[in-house]
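Heads up, the chain below is alone and in the form predicted alone; it's given as structure tokens.
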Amino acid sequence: MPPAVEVTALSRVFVGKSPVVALDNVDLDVEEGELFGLLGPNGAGKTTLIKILSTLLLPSKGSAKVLGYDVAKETSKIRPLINMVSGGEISGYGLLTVRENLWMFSQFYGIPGKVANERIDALLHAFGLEDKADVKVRTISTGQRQRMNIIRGFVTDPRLIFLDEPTLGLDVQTSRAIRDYIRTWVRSQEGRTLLLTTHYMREAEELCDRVAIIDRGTILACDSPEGLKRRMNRASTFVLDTTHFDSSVISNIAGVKGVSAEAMKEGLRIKLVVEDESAISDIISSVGASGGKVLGLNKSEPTLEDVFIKLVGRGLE
């Protein structure tokens, strides 16, 4: 079987007064039956790649095939076999009920009425929306609307589904329900493929068979989460707790490969990837010289986030 997604030397340039290179000579394969993750900071090219693969955008050069069909020449063959859901999107018609919206989308794909109703009922139950089935969409919460959007993606039973930040801004319980369903859906039938973009490292590490890390339109690495973490064997990761100071000074210290700072109530929590542990003394000195105070320092086992920070040089933002 050919790969579910086959991308070769793919580029996309948005032309204007200042041309923007969104994708730069990307090569990528996603195997059929795989749960594949795409990680990158804002503006890395994730959504542009998804739009090309879902036939919403043409490439500037190179080629891409989805389920064996060319995205530029065979869109009519691809579209009935795929679906796409983006987190935070405003989807559906507010005057219609949840069930009516899902029914309408199912009919766009020509799904027989009985089959559509059975799928809608099963998915409403799976996502805890049974009590909202006959409620107008304009009256439901943001989280409930996003659950409806997720159901819309799966109600057509696609061979390949693209989920672009599906749990963005959702509560823990809803996010967990979505992850549980994603895992079950891919494994329950041979040949189903899912391509996920996410800002949540733990989500990618928990769900994905393989993960590609993209930045500035270029794929930096592609492997299983465990394979990516093994690449950290020459680097050390530390968690540094400090009072507030300008943490950007740390990035320029010799031996530091990546820095990610998170504001905490009492100060900053800084994740560091260093290739030479002797850099820690210089880091501590720079904290003091910049008006900060070290509250704690711990060495940790590498995570997918540490790999990302090492490759990209910064955290997701």
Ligand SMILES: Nc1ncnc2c1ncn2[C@@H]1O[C@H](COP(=O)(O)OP(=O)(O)OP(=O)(O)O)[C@@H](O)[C@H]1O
Second form
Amino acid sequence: MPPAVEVTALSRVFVGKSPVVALDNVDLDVEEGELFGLLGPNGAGKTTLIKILSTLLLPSKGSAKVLGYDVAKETSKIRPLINMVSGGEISGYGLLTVRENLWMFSQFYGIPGKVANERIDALLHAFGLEDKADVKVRTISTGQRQRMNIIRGFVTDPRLIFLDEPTLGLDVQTSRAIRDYIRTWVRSQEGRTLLLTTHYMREAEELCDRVAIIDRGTILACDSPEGLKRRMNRASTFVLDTTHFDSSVISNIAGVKGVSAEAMKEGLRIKLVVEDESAISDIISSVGASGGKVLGLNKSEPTLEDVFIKLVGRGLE
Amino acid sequence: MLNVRAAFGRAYPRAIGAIREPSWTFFDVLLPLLGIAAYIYYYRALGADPAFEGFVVLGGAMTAFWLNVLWGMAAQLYWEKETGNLQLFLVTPMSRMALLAGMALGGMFAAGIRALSTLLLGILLFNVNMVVVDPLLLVAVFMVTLIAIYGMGMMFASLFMLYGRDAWNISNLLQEPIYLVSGFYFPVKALGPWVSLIAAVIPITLGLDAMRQELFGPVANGLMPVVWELTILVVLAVAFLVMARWSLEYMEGLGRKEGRLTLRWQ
Ligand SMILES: Nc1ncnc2c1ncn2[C@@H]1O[C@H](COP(=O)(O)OP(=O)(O)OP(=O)(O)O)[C@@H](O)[C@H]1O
Ligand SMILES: [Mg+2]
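I have the form predicted alone already, so could you send the form predicted in complex with this ligand?
After this comes the whole thing, all chains and molecules, with the earlier chain placed first.
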């Protein structure tokens, strides 16, 4: 069986006044049945990759196959088998009700009316949106709209679905409901594959069988969340709490692989990935030298975020 | 089957839109009527043949379709791109012609309601007399005209998909001159043979001319015999549909290559 997604030496350049290399020689396989995550900062190339795989954009170089078919030449084979939803999208027509919008999109896949309506009912129920089913789309909230969009993706029962930041800007409860559904959907039938992109480490860690970390158009690592964390073996991760100071000096210290500073109420919370624990003493003295004060230091278990900081050299949020 | 379903799916919101928003319909009916009234009193003041009042009512009714072609077909894919729908349409397996056919069907329905109300109210309010010369021919001319102008709209839609803003300006630019050149409110022959022949490339010109001849007889001062006009309209309809299909495919390919089917932030 061919992989669900097979990307080989794929590049995408946007030509213009200043050309942008959105994807640079990417190799990536997603197996059938996998719940796969693309994790990367803004502008990493996640959406570009999804657009190429969903036949909206051509590769500049290299090739991409979806469910065994070439995205450049065999679009008519691919399109019936896939669907795509992006976070925060505004789809359909505000004048139509939620149900009518979902029905309209299902018709673009030629799904018989009765089947479509049954699926729509089941999905509205699964996402707790039944009470909004017959309400005009322009009157529902962002979170409700986003749930409708996700339903639109699943209503066509795709073999492969692309979700571009499905939980972007949603509250904790809605995000959890979506994640739960995603998990059950992939597992409940063989041969269903899901590729999502996300900004949220926790989401990738909790949800995905495998995660590819992408930055500036390049895949830096691709493994299961556990596998990625195991790569941290030699590096250690610390959480350093300090008063406010200019933390940029830390990244220049020898042995420091990555720094991510977050402003808290009382000061800074700095996540450190160091190759060698002896670097810590240099770091602490540099805090003092730059006018800061150490409030606390803790060694932490590596998380996906630490892997990310180590690979990308900076934090996500 | 997929494409039939898809076309109906896309036609649905348009048809519903016409029914669900009665306040829009009110303005859609009232505004054209005001325009017609202005022309009619103008012709009356000039002491023109009463048939001219009929021309105006017919032109006013057909305006509904023409505006729908310009703004609801040609400009539509530009809107769809701006709102983010275009990419969702394009990832689906439906044929792009089915998408546009659906838009056209729904648009014809919505515009049809407006056209009919304009026609009926116009006839009632201004006592217009029409004698149908050959009903079958009239229906044929009307249908083929619709197919031809919507075919033209489809072709423009594909251009708008990539060249939205520029095409938009052109559409704006064309709206008024075409009112004049296509003879919405008077026999186009009055413009002289050359202008009217050139205008005949725009199918609404020939369609209006033929319908005027069918409804008002010799006063309509037709450009050519109706059967000729019908033949040319059939050729135009087929040509526009073929070009639309080809152009859609080409523009989609170009858009995928240049990354212009979607907006950057979508
Ligand atoms: N149509 C386009 N024309 C020019 N540049 C583009 C276009 N689309 C994307 N880019 C550029 O390509 C790069 C990758 O963008 P992409 O949208 O794939 O990033 P992303 O990983 O999805 O980011 P985000 O997390 O912000 O959504 C960015 O620098 C972006 O500005
Ligand atoms: Mg993105």
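Rigid core here is just the name for the largest C-alpha set that superposes within 1.5 Å across the two forms. Positions refer to the first chain, counted from 1. As the structure is a computational prediction, the values presented were derived from the model and not from experiment.
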property: Shift of S290 between these two forms at or above 2 Å (CA, core fit); result: yes
